[in-house]
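Read the single chain below, which is given as structure tokens and is the form predicted alone.
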Amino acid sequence: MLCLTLTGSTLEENRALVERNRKWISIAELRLDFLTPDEQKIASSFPSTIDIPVILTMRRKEDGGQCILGEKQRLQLLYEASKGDFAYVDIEEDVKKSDLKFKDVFFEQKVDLESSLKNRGIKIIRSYHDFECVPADLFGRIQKLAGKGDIPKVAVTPKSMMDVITIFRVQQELSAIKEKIVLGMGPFGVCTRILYKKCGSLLSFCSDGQGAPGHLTAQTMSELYRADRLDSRTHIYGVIGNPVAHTASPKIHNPGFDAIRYNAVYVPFLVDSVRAFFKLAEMIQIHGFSVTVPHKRSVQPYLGRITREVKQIGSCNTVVRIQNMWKGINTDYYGFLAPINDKIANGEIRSALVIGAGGASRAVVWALHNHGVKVTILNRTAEHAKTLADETMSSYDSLDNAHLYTGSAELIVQTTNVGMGNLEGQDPCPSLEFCGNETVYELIYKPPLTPFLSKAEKAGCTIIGGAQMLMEQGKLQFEAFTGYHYPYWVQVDL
């Protein structure tokens, strides 16, 4: 089930969230703590007014909720809304019974909150937080939990891919607990959030804005991972990198499952450790996954068999399984070259130039050998540029001489990161001027029309943004992944 963590200020709001979202959610979670005084005192209507179950709950400060008023005061408001038709009531694991028993001013008598929830068939979620990390007796905190013969919740926040690790294994280690919740919180938890079946979790938040650190929204967890039609046969792959947040890739591969029904989801994975990586994918059975920085190399003594691109490169950038081993390829290789093939095989690009260094030139370097291509390194470091340079008979200069190469070359192709994220904005080579007649190839696909393509826009030249090699690569990644054509009728929006 994928809940909608509702953020409103007023029950309207909350309702106009999930009508919303309604076709991708099969439950609600009203946060009390969000809504104002006046709304709070009249939240025991919102079950009856829309369509699904809801989650009731009301979050302290240092759960992460809005809550700011002392418990008795907190607890009592939580009981009065708990009146309404609610399916499942939070309740933090650290609230003793003692502190659950109200007196209620229509029966004018104490009432234990427990067990009037238990009487009228209400669910009671025992919930527990750490948004410092996953603490060590985690499957002990559930059993604890569970013991309750309440459904135990626990949102950790995994700083390591070995505490990923440590959420995913609460399946095979407390299978018998059959209802609980369990979900990473943050950059690291996001895996864990899409494959949320895969930790024995009921069901996974979502929220329109950032109910929870590391929420995706309801229709991307619906329509672009579906994350609540998992099951398990599904075959799993994703990216791994450091960062990760920005990837395009799911966007490609997702809809491209999708359309040939092949049963499969691809899932961004922040990697501190390859080899703890490695472990995982042993563990929940990853089928195969892409590379980027700044493991394109790390990965390379895990991998069984590698082809003559990596070996060449040095950089591998696809890992798929095949015989009960690791293959390395590259389709960066292959993805650069695409847009280009025509102009190299026709004799219009004999030259080029390529600004950077980095791991990302060294695919486009020696494609480009390979072809018959002559090549220019220019780096802000020339001695960075010295060790490509010579293992592929290239020439290489400072960027501060860049002004001495306008006109020298048929292409030029930019692959540094300036001019996307932080650098947005900026031009990596202000000193180069175009002529016209040249080819300028950007890798940055965001944003699509970077400085430095805009400048080579202006003066008459062909540009080729960064989005044709990424699509290019990634249909040649899809090939490798499912042993399909990426299907041509897919039309994606990177």
Ligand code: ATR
Second form
Amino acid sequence: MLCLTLTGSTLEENRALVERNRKWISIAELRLDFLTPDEQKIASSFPSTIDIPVILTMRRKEDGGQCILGEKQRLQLLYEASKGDFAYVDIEEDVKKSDLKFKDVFFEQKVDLESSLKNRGIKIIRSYHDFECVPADLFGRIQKLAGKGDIPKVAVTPKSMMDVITIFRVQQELSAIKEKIVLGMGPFGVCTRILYKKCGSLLSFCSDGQGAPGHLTAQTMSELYRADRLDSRTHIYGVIGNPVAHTASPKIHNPGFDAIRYNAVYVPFLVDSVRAFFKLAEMIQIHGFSVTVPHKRSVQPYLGRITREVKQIGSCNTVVRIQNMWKGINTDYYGFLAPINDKIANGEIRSALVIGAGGASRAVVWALHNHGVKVTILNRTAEHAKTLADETMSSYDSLDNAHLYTGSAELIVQTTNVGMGNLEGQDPCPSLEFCGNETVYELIYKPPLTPFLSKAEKAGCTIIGGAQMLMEQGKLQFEAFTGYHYPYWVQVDL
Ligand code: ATR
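Give me the form predicted in complex with the named molecule now, not the form predicted alone.
After this comes the whole thing, all chains and molecules, with the earlier chain placed first.
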């Protein structure tokens, strides 16, 4: 089940949130702590005005909520609201039994909230939050919370891939507890939210916009990741990196899987330790994954087989499980070549100028060299270019001399990160002029038109943007993962 967290300040606002997200969710959580005091008083009416089950929650500030009232007042408001037709009421694990007894003015008698909820068929969620870490006794805590017959909820904060493994182990260790809610908060926890069923969790929380750290929108959870439709037979794929949140690859692979009706999902994994990730990959049977910065080199000791390109470039961007062995390939190499293959084959491109000598440049220079193109590498730090140039029998020079190379090559490739992120709007070599008959290839895809590419377009050059290479390498990964061509009818919006 996907549960939309309702953080509107009025019930009307929350009803609109449910309506807007209705097709992606099957349950909602009304956050009493986000409502204005006047709206809190009428919150009990909320469940009967929408057509899905509702969880009632009044979260304290220290548990990540908004409520700063004293404990007595907070619980009194929770009690009053809980008279509505809620499906679940969330009560924090440390709330004492004695604090859940209320004097009801209407019935003029003492009421025990727990018994009252149970008598009305409302289930209690016993919640535990940890914003610092994953506690060492996580399994024991869940068992204890479940002990009273309530639904345990643990929202903890993984700080490493090892912590993520602990969260995924919950289902192995505690499969006897059928109904439980388990989730990892923060950037490391994103994969546990998408693969919540693998963690044995009854539901996963999502928001309308960006909610708690790591929260995904209901639309992303349901349409992109199909999180609520994954099952025990779903094949898991993903991308590992650090950071990884910005990666566009899920937008390539998930719609592709859907289009060919392949029961699979592609998930971003924030990875600090490649070794730990391979452990997780064995544990939850990951079938293949993309590799991005900074792990393209560090995955290699874990691979049983690598292709010639991986060996030459020293960089692996795709890992697939083949007969219980991990095989590393490099789809950047062929993905880069795809848009210019014909021009190389018919002799239109015989020489190339490559700007940059980092990881991305290595794939480009080797691909060009192996296809008979004479390469000159221009780099800010000439010594970095020398190593790659020596390996590939290329020439090299400092970027300061870029102006000397105007008109020297049929292809110019920009591989540095100048033009994106905090270097957006910059040109790595302003002194390099274009004649207009070159093919200019930019590897940056965001923004789609960097100053470098814009300069080339204005000069009349044939331009190729980074989105093309990204898509081409993605299609090759898709083939390696599934054995099928990427479905041509899928429109990918990078
Ligand atoms: P990637 O894997 O994306 O290629 P990288 O391996 O860190 O990233 O390489 C970054 C490339 O961009 C290098 O060629 C780097 O030049 P240096 O070898 O001199 O470091 C280049 N680069 C980064 N910032 C730059 C800048 N401000 N001006 C020019 N080149 C820059």
